[in-house]
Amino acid sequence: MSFDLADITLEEKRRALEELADVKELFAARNWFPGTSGNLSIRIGDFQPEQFYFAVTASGKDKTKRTPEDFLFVDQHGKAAETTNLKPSAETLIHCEIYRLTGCGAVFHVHTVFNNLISEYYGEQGSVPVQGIELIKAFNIWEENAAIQIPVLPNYADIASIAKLVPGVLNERIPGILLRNHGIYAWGKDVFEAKKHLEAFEFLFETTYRSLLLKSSK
């Protein structure tokens, strides 16, 4: 069944934009968007892998400010779904691929010192090993002394080349993918879950980094 952005109610669109604005403000206060980096999106309306819509941050905006030009709606190809002068974030194609593969409700991407350092340290290995840290439970993994591998993809200048790699590393148990020396993409069924997952990842990255420092100092 085909559907259009016009089929989605104004109330749902406004709700998505308000949620994005609130999350953007929260993450900006944590300095997770240095130099206009990072991007956020929320999917709206019905979902089919071959057709969906989402609101995404506009390219090149100061995310510490709240303006009417912060977001736009795009389709499953990352193309603007309404008339606008705004451009979607450069990495929107990665959001498209994550939505297509998971049907999730929100995708958040941030740049932090810890996710950059850890992604570079384990970049050649292709994943970040984490074991026995309590916050793994945020991903609904409850095994004692649980061990996970967080995927790390190369950070190509061509975003389409990165997006093509996403299906090969996406793990339904691990709602996140790192780009090497770049940042984390985390997702969830809705804004609350995506935020929870992102915060858990950032805790894991900082803990792993500090653990490496402790080991090297012995």
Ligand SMILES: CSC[C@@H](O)[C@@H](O)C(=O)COP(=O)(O)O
Second form
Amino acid sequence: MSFDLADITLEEKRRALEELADVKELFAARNWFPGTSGNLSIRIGDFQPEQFYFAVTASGKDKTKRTPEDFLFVDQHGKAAETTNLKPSAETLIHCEIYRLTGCGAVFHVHTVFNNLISEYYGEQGSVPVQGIELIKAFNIWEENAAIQIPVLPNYADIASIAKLVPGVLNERIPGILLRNHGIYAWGKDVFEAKKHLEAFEFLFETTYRSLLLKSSK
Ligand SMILES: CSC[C@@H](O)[C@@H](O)C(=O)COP(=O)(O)O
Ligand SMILES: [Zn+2]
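What about the form predicted together with the named molecule, after the form predicted alone?
Every component of the complex follows; first up is the chain already shown.
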């Protein structure tokens, strides 16, 4: 059965936008949006892999500011679902693909120094190995000394070409994908879980980076 953005109440839309604005403000305070980089989204309403809607950050905005023009609603193809002058994030197609494949509720993308350094260090091998660090449990992986691989995709200028590679690397245990020398996409069933996953990834990247440095200075 098909449904429409108009079926979603104003109250539900307002709540979603407020939640997204709050998490944007929090990440901005951590300097996670340098130079207007980064994009965030939250899904609203029903989900079918072939039909869904989400609010996404408008492209090129200063994401440290809170304004009435920060977000717009788009459909499963990344097209504006309401009349607006705002342009969806240039990377909306990656959000679309993550929602389509996982049915998750929120997707966050940030550029940080640690995610960039680690994505380049392991870029050639296509994934970042992490083992035995407590914060792996944030991904609901509870085995002792768990070993995970975080996928790294090439950073093509054409976003559609990156989006096409997402199905090939998406691992349902690992709620994140790195783009080489670019940043991370992390997701979760809602804003709380996507934020938890993103924070865990960033901790793992910084720990991995520092541990490589420590080992190289022995
Ligand atoms: C200005 S550098 C960052 C962009 O090229 C891009 O990678 C990014 O994350 C933000 O793009 P945006 O279109 O604002 O969502
Ligand atoms: Zn980006």
